[in-house]
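Have a look below at one chain only, the form predicted on its own, in structure tokens format.
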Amino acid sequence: MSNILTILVFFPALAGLLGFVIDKNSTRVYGVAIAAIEFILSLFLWMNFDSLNPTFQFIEHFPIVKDFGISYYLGVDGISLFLVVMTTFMTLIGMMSMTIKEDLKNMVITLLFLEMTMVGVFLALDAIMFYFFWELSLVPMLYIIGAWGGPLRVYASVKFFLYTFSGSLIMLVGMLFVAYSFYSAAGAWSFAITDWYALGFDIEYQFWLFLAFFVGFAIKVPMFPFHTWLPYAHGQAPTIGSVILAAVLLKMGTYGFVRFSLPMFPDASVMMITPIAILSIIMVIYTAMVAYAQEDMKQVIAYSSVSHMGIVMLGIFAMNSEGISGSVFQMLSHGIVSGALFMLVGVIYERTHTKYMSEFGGLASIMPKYALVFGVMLMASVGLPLTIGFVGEFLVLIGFYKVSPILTILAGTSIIVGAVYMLALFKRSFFGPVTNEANRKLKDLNANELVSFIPLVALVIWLGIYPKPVLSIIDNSVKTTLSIMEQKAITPEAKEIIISKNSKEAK
């Protein structure tokens, strides 16, 4: 177990390099096998994780550039553990369900390199390593959209790259300033995130540093008004690209807020609660209304993805264990459900070569298994009790209610609006008379597709009924983050919101 994190990070990339010499006829089997091994390794990590220890575990740390404090530093806690498991799981499911035939070998290799970068982001505890994996993740996704995407794939991929790369450069400036501040205080350079947690900044510095990190993370989420790249990326990306983008890449932004912004700039985070809550509520309501206006099924799911990420952001800035733990759990829920929904749209697109709801109708009588799986994922998406989507949303709303009941009520409308556009999609596509006679010949889910969807359905129901095995581990690490914030809070407002509320919870 001493090198399990290194193996998890670099095994997919090494396997990807080996993929160049694999016979192209064996590429699919090879990709699924490698993704399965990586998933098993992540489960092995989970099984050996000490659930009672809220701090970082399985730490690997040695200097790379000692004079500047740059080190190889990996570790995992309850917050990052399940994001790693979800990454490996969704990569495996995506690899199994992939229907791409053109240049399949390069797609598999690209996905394996992308998996390395995503796992690296969640395990890196050195800021330079984090930034390296963060930026490197742009390259495989740029290639996936640009090489296998739709007619506007070049525009979509360039817009995706420019938005995220520009935000990352501003974030890098903030990182360099924090490293310099540590040097000024300690007399030595360090880019270790755990060292940075010990730093204290004046309110003015906190505010500007918070904004520097905010730009990088908010674009990745994507928060309103930085969200405009996402519908193009989803609309033009192949199904596997949309699955990975929605399931994992967007979570890198929200993870960054929890790992960097909250513990490093607690007072600035408290100052920004209301502005970020307002932006999050706009995300929730505005993009839900845009989703309702769409005719393209994939665009409905794309805009709903932005709406649900607004709930995640709201929970992060609740500044209490219910809100943040619910937010991290909602990241997992959103990853599984949105990834499954994009896969389901991909299934019908492969059969009909269209994604417009006007071309469907009566699909439930033609494809009952498909309709059942779609219905389960739709119910999870709108937060039906006893599904995974309910748990995270409920905790987020409970947590933020302590901050602002009025804003929480506004955010709660997401459940109603979300139900409206998702049920409208389901009604138009699956019920009523068959509007296109050619659809009567459509085949229902085959064995390979069922193998991909059954684990997703099982997770949606299991974690909706019994989330404790996951939620308790997340909550322990969230409380450690809140403890760091309590120790560093210096303004009366921050002490009131962070310290008093969480002290009451502890009692």
Contents of the next structure:
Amino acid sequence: MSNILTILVFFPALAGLLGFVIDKNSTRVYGVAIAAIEFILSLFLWMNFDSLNPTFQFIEHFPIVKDFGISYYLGVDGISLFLVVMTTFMTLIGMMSMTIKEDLKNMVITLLFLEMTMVGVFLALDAIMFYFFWELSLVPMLYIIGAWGGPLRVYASVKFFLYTFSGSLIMLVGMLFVAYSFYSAAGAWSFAITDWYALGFDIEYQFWLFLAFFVGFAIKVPMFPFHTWLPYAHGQAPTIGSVILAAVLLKMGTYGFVRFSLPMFPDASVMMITPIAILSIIMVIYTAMVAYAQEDMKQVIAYSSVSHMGIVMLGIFAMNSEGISGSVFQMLSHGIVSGALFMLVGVIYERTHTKYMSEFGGLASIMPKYALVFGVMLMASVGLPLTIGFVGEFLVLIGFYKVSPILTILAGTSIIVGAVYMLALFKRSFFGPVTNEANRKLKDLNANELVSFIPLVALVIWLGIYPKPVLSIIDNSVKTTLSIMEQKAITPEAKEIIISKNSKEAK
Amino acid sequence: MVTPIQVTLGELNLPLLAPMLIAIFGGLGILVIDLIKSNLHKSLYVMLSLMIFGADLFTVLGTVQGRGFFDLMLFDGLSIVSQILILIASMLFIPLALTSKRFHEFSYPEFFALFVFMVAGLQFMVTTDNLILIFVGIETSSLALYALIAMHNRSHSFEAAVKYFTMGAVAAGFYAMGSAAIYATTGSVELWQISEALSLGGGNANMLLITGGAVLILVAFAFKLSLFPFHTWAPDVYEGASAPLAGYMSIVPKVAAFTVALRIFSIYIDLGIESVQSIILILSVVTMTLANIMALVQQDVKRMLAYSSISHAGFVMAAIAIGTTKASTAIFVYYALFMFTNLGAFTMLWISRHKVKAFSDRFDHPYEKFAGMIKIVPMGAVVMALFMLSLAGVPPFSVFWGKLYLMSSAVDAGYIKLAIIMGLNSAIAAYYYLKLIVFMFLREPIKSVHIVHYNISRPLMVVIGIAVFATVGSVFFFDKLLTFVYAMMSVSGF
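Show the same protein again, this time as the form predicted in complex with its partner chain rather than the form predicted on its own.
Starting with the chain above, the whole complex follows.
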């Protein structure tokens, strides 16, 4: 199976093309089947993955544009492996739980193309290929939000597209500069990330290049001042769009930091620890407060997404293996949990056509199963121990504690503030007397929905209790990244920080 | 006492003229056929023109590089690349005459004859480094083009032709004055001699005249390339001309003009005359930015595409200021890739061309016309969306590779800010391309109309097919294209 990565990336797109032939009424089953095959393929990848080998595996590498150093270069390591598995899993679950009736065929095909771009982003090891999937992922999402979204859908989708597109063009200039530096140093063009890892930069160059990449990634995450597109996109997107957006697309940004920024610009990254940590904490606290003020359930979860991504960012810039591994784990857990929460909101929206908390109340007595699933996901989102959310958040906080205890304490309030807005949501919608009589007729989760949610709940609890199989593989690769950083760092301060924060290894 | 010129036929190197002669005799042949038997169907002339261009292209590919015809002609790598682009674009354009509806201009064989003459003129223009022959080439091609525009036979077309003619005449005036200034300082109209004279005598008192000459010529080319502030004719002319001709004008005359501009200004850039370089840079940046902003507010797709092609031209113009081999390569790689996409987009407009203005009193192709196109002609909407995404520079579609390479050449030469401006401009541009996609995919159809595919015919579909193929498959041939153009550029020293 030396070409499994190619299959993983292009199988959904190929299936999407063939999907045009499928009859309208059968496309849904087709989509689920394809997503299931893709998921099984990704599990197969996991099984064949050598967990002791921290470097890239299943590499496929051949040139596309020789004179310009662009190559077809795929590979997977511990960091990307689980993001790929999570992507295929969430696509499958999203596809299964989809309730869209209108133009279902277009939606299925679009989702399959989107899946190609998402898997491609995580597996590409050539910067141009990465950029290709990165940019192309905007197009299906634009269509999903714009065609199936709420009343402001066109505005939201165009805003989403332009915001990310502008950021990534700056990143592209950065990539071109790195490639040129590589050319000046090595005498040949290359856009391969592994080649770039070997390249050292002056502090000043590192700083500017870091900023160029930062703009691209930070908009996607979305970091605090660039986050304004996200509530619109979530607010207007159909359920499936929100699920994919929260679960996978946001992770591309944080993944970019781990894959590009840290190992390529270690000194600049160390320099930027404090500013980024401050931005992240603003993200955590400010958006949590905004979330508390929302009336719309979906907006609460949208803002909570931003808040959680703040934790992920903080972990990445802890510069030690606990922090970064915790971040990667938090990406997975946030993907699963926020995806599930958006689906849950979708379920109730489907039944009542409203997302306002004021319309609900006492739902727990009418829809006990729904309330249970919601409760589990909510606890995971808050970061209750023994749920998936706790592991990542805890590791990130431990990791960052080594950098700055004060900032860590501030970030730790996220668990408290998170609990405040989430429990407030839960209380207002699920407990108390039934305020809206029309809600009494609501049906609890049906079989189809249960099939979608049970795996999610199982995963949330399993990985919450026993995260080791996932975490150890991630940790291996994170340590490799850190050792690359350590070797590359030129300023003594940066070297010292990277080493001292990883004292455990030194022993 | 004038010594008699002793030239053997071998030294004349007449084979260099073969490609242009094929075109000229081909054009004459078309006229002769019409004289012998009139009222022949346009399809005959379309096929004849295709054959002429095909033969022309083969001769170009087979010609050995060199000088000839009293050293007037210079058949170097630059000229070969640019002729190939010109001929391929012409071969894509000609079949667009075979629409399902009848259009006035194509019933005249003269249309095709003029078109072939125009191509011959453009070929002369790019195959010489003599300022006078360049002038002759420009005028031959432009005069033919004015007539072609006017033949579309609508009041807008006459307006367009007259506008283009007037502007062209002004540009020609500027060109003549600039050449005169250069001749006055260097005593030659041959670019290689001018280059020598400038490098020997550079820096003395007539610097003003030298730069002045360059600026005058730059103005002339700014008209031709529709650079700010000489771009104002372009949207009106494009709107008045038929859609394929507008698409053609946004590519072929510009390729030729870029070739000549590269020949002339590379002398100045290589000599390090910074004033000329900064003027070009400023023109380029202002053009791409302003045209983008203007394109944002257009209500008509054709006018939007007109502004977009102005912006693309400004984008490419920066490459001349950068002046490296990579930048020169980028010009032609960019246009080679842009050609298919842009011609494809204009062809889509051509397909939707209808005789009455159904949607707006003012415009032929307002955005509303394409509303909900995905519901009426799904395939057409997808294809048009592809072209738009490509123009916006979304990978892996063709224009992205051109942008990538051009921005990379800017970064290499140390113009980081320029590269960032280019990036931001692409982001602005994405908005107006998206606007059309939004109309096609996300809006409901306004009137139930078959108008968006009113003009469809098999040849048009073939052209669209080729354009789609080149746009989507560019990743597979970009490598070859790059190697070829780069080799050609470095051989001819640009």
